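Okay, so here's just one chain, in structure tokens, the form predicted alone.
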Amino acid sequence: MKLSISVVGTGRMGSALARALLQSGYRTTVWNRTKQKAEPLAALGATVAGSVLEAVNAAEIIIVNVSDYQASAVLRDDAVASAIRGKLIVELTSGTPHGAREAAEWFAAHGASYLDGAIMATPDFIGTDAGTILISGPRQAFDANEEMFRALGGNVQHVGEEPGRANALDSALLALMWGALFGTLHAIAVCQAEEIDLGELGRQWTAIAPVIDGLVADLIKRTDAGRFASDDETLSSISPHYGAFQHLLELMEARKIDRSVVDSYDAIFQRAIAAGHLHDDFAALSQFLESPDKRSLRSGPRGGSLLAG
């Protein structure tokens, strides 16, 4: 017999999680602060709990997906806290690494197992082969319930024992996404200012996307290896990027396009150039998002990495 599971929080994502569990045959109880949001799941076979305590008592695994970690504090009510002993809490609320670590400590102190997760998908991907969820915390707890996690998505991954790892990766991957989305907004603004059809922008993006994907992969690989100095395998150094970037700044200034984001990029360029990196690989810029103390441990006299070998 499959385990009984409660889903705390039935917004769009929480409801998608509950539906996926129901479709896989799990006995599912749901609770939401606004009960009406949970009631449509009853028609699919879910039990709608009248309280968080009722939801916790009904299940062996409690999946939490609410607005933030502050909202998930509903599990820390004294009456609820006494009911979680021996159960598995799976926190799928978006949060911070330090928030996950603090929650893990609290639940451990109250006799519950704890896994923290980051959902890297929109609700329509939940329950599909392409659904990606990152899970961190005790590997044993993940392995023991892998079948349940596979019901939520075909690409559910355990990414480490340290409870904050999933949220840290979440923030890193979202930074990549927002960089692309804000970059797209800038591209749209430039095209509109220069009266270029956005369909043309879309066609040209399709053509250059593989080049950009390659640059991103190379940037990650070179930074991981500490290979900041230009070499025979360098795809792009800072100098030509900075020259072309100045043209973008001039265009945006002339067309009165908001420069607040790109001016921040310019500041990073300038810090790296002032430190002698103008002709180094673009990966050298990664050092200038770190604190100066950490950067001094990684860099040699002219900014070349001590780790470059």
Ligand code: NAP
Contents of the next structure:
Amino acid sequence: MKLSISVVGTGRMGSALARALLQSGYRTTVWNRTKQKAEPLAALGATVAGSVLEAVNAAEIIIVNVSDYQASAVLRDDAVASAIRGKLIVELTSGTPHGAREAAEWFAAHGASYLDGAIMATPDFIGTDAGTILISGPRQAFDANEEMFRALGGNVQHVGEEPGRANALDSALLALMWGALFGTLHAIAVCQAEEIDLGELGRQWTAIAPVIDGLVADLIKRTDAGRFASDDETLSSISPHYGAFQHLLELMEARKIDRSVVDSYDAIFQRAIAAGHLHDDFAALSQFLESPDKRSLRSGPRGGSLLAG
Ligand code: NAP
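Could you present the same protein in the form predicted together with this ligand, rather than the form predicted alone shown above?
Complete assembly follows, chain above in first position.
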């Protein structure tokens, strides 16, 4: 007999999670603050709970997916606290590593097991082989329920015992995504200012995408190995990047395109160059991302930056 699972929060994502569980044959109870949004799931076999307490009492595992950790406080309520003892809470709401650590402590203090996850997919990927969800927290709680996680996505991975890890990876991967998306906005603005049709941009992007993928993979690998000095395998040092980057700044200035985002890239380049890294591998820039406040705190007693070198 499959476990009973409750899904707290049936917005776009929570509904997709509940549908995937129902399709895999789990007895599924759902609760949503606005009850009407949970009701379509009843037609698929879900029980719609009238309160969070009822949803918690109905299941061994409670999956939470609401807008943020403030909203998931519906579970960290005096009226519900005694009912969660002995249950497994799986928090799939997006949040910070700190929020996950705080929640893990709260649930441990109230006798519940806690896994914290980050969904790296849109609702249409949930329940498919390509659905990716990162989970952190006690490995044994993940392993014991692997079948349930597989129902949510073919690529559900345990990424570590430390509860904040899935959310930290989420932010890291989204930083990568937004870098690409905001970069695309800049590319669009340049093409529009220069009257290049966006179909052409799309075609050229497809052609150079493998080059950029290669640069990203190389940057991660070299930074991990601390190989910042240029060597035979360096694809590009900071110097040619910085030269080409000046062309972009100049064009954006001439065409009155907002430079605030690219100016912050310029600041990182300049910090690295001032510290003597112009001819080092692009990966050397990874040492210059600390905020100026933290950098001045880390400066030595004679004002020499510990990062310079
Ligand atoms: P959504 O459709 O806007 O749903 C938000 C859910 O949160 C609704 O069930 C809403 O209830 C509930 N909620 C909000 N405030 C609440 C409160 N104070 N108390 C109780 N419930 C509250 O958003 P979504 O797309 O499903 O996203 C849900 C979570 O999944 C977010 O953390 C999001 O970052 C994450 N996620 C989403 C996607 C995606 O592609 N959609 C991808 C990855 C991660 P009501 O219906 O009553 O308003």
